[in-house]
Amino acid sequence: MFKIIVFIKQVPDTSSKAGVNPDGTIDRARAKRMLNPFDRYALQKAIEIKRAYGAEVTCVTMGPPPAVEVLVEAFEHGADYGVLLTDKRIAASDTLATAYALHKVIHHLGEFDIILTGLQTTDGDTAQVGPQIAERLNIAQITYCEALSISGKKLSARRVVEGGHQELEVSMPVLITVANSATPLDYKRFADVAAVKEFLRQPQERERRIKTVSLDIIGADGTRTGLVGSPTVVGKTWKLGEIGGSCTLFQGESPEREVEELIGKLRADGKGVEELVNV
């Protein structure tokens, strides 16, 4: 049975109106929370491997105590175990500090065959943490992977490259960042909410399947995490505007007819064709 580790993250809901703290970090306390959309592809790929080849899936997340919510969501789709790294000293970690802390979690967990991550996160958009973890672990990595197969300890993968794709074969262990062209997480097919609610009612079962660890437990140096361990300096952060607005969709007719309708709508709203051209 393969051992798979999936890194997932709780991020501010993209529909919420999260603010910015004075130090340039996101005010996460005010924002609604959700599972990072990119990580859904990694979780789906882990569940597919589990069903096709047999695997034990452990999801790892880093954040404040409420981040355990994404582990529960992962259980609903078939994950077996969850690990929450929570420690005040990891707050505001950049990609270097985050990769350091997460690779220490891997060492704490022990042996593994495959690590899966999403391409990036919606709150950072750097796409750096996965490759940095692979470098720290000194293992093979495949980025932008959209399909894979396993034969023994060999893993064959198709990764997206500019203008096409690339076929690769590597020996495990390996870290893979899963492309958005892979199969998205199927909420209807794999959700098992009833079973998860049942084990959450049993304290011993919850403790067995969800581990909470700190920097001290995983043997990490607190001076290499958080703001103090992050060389990245945020010069300035600001909001570009409020979420909202509306649009009108013109379809079902010829392009000429759609343009006529658009011009008519603009004129009805008090705007002329000249304004449209200038915009």
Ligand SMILES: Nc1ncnc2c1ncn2[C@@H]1O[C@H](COP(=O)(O)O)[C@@H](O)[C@H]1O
Given for the second form:
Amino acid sequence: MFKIIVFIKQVPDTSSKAGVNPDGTIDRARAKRMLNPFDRYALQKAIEIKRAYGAEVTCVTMGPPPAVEVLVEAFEHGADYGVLLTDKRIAASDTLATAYALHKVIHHLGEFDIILTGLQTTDGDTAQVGPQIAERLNIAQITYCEALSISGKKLSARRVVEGGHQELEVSMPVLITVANSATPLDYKRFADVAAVKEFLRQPQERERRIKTVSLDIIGADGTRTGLVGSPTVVGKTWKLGEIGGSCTLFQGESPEREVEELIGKLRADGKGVEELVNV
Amino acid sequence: MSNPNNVVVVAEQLQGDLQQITQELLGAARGLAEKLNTGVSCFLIGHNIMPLAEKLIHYGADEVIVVDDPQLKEYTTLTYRRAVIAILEHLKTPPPIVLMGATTIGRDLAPRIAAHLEVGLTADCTELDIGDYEHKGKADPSKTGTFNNILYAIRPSFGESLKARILGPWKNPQMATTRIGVMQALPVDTTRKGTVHKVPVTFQTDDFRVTVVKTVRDVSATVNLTGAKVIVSGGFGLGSADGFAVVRDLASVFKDSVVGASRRAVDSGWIPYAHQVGQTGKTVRPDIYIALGISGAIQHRVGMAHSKVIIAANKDADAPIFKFAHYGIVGDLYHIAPLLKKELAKMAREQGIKAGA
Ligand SMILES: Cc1cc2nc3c(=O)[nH]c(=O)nc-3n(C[C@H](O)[C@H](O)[C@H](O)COP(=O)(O)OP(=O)(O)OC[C@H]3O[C@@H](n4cnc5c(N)ncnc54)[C@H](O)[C@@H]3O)c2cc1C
Ligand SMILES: Nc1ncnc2c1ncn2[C@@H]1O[C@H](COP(=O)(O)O)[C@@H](O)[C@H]1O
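Next up, can you give the form predicted in complex with the named molecule of this protein, since the form predicted on its own came first?
Let us now look at the entire complex, which starts with that chain.
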């Protein structure tokens, strides 16, 4: 049975207006929360491997205490165990500091065969944390992985590159970042949702399934996380000017007339559209 | 020989083809180097790639440092990682700035280099600049101070509603990746002169943990959303996969166009993910973006709102897309798209006649 670790993150829900400050910044305390959409693909891949080859799936998340919600969601999709790393000293970690803390969780958990991460997050939006964990652990990685199969301890994978793809082979352990072109997301709730609710109610079982750990418990150095441990800072942020245009709208008449007027206006505005059209 | 203060670009080639991003990076690096009063060094890694070195100089490099080895014929993370580290160790003092592309290769390699060196890395920058910074943070007194002529790595954040300036002045190199199609390449100057030299690399067995069975390049099957001048996109308003025939037909009237899509159209299985524009798809800024049957949800908007001309057709006059498009037509896209095609072709013909006269 393979041991799979999936890194998942709770992010602010950008489609809800709650918690978005007038200046465009996110008030994380008030914002609605959700599982990073990219991590669903990683989770789906883990569950696919579990069903095809047999695996124990542990999801790991780092964040404030409410982040435990994404672990519960992962159980409903068939994950077996969850780990929440939460500690005041991890707040405001950049990718290097995040990867440092997360690789310490791996040390704490012990042996593994495959680590899966999402391609990127919708809040950090860097795609860096996965490869930085792999570097810390000194293991091989396959990023932008679209498809994979396993035979013994060998893993074959297809990786996207600009203008094509690579077919790769690697021996486990390996870290994989899952492209969302992998497979359309169809992950259903594989586990019994009622059973998950039930075990969460039993303190003993809950404790067996969800571990909450601090930096001290995993033996991580608090000076290498958070603001102090991050080599980068955000120096300044500013709102992007109102993007897009003020719309000239054509409506009410026949489509023929509307299109004709639009073309007339495009011409009058001198946007150079005609140069892009085949003659 | 090499100026230790040079701004560094890591060139990107795939099977001997220099990738467009490299030219963009060299353009950006020259801008920074001028402000720092220094030069540009370019790392070139691969096998049988010496002919590319001269091109890199024409694109703006003053110096090209080459690692050429049969083991580097195909890109793999660990072998290329070793080669970049070999050059950096060869340089002795770390360069102030190292730039790479936010491509499938750059985003694979750059974070490993940054983690190895324990330096900062800013992803997906849309602007780069040089400036000063005073760090007042008290969390760590050893970081406090004023820093001059450091890299400003500027990138969109929070779904592109904000811009953030990211700084990492404490340790060199300051690293950044830049988004495809954003940085300005310089005009190619075939009279430019520069130096080329080689650096050897010693691999370790661990570097070969991943093997490339094959690299498949299928340019015809790829969707060049970030490079095309015109994007015609279809959304859920198409009603079915067949609706994309209308989208494709309108796209065919343009010289350099590709078909885009909203996530709802992709999730409906009407068109592959490679066509998706938006927060979880591609960020694009073509000269013309035509949205057919797309409502203009924020996650779609952030991926295309910087297009030069946005034209939207939607039957709902209150659709959010009309809040930020430049031109909008309220109506049924199945009527509008064919008419648009006809009128655009007519306009181009008339314009052509005028130009010819
Ligand atoms: C985390 C997250 C990430 C996301 N990422 C993306 C992303 O990357 N890209 C993306 O696009 N979306 C993304 N979405 C989804 C986004 O919120 C919207 O659901 C999606 O963009 C809607 O697609 P649509 O406009 O095609 O569909 P709809 O919102 O259903 O709009 C269809 C439109 O078509 C119009 N219409 C219907 N019939 C016709 C007709 N015959 N003629 C003309 N108009 C017609 C309707 O009036 C309507 O405005 C994301 C969502 C989340 C939560
Ligand atoms: N705080 C976190 N907790 C768990 N996983 C994370 C965290 N941050 C990032 N990751 C993982 O790293 C991937 C890339 O994130 P990012 O580099 O922030 O774009 C995500 O898709 C997650 O799988």
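Computed from a predicted model, the values in this text were never measured in an experiment. We call the rigid core whatever largest set of C-alpha positions still superposes within 1.5 Å between the two forms. Residue numbers count along the first chain shown, from 1.
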{"query": "Cα displacement of V259 between the two forms, once the rigid core is superposed (Å)", "finding": "3.3"}
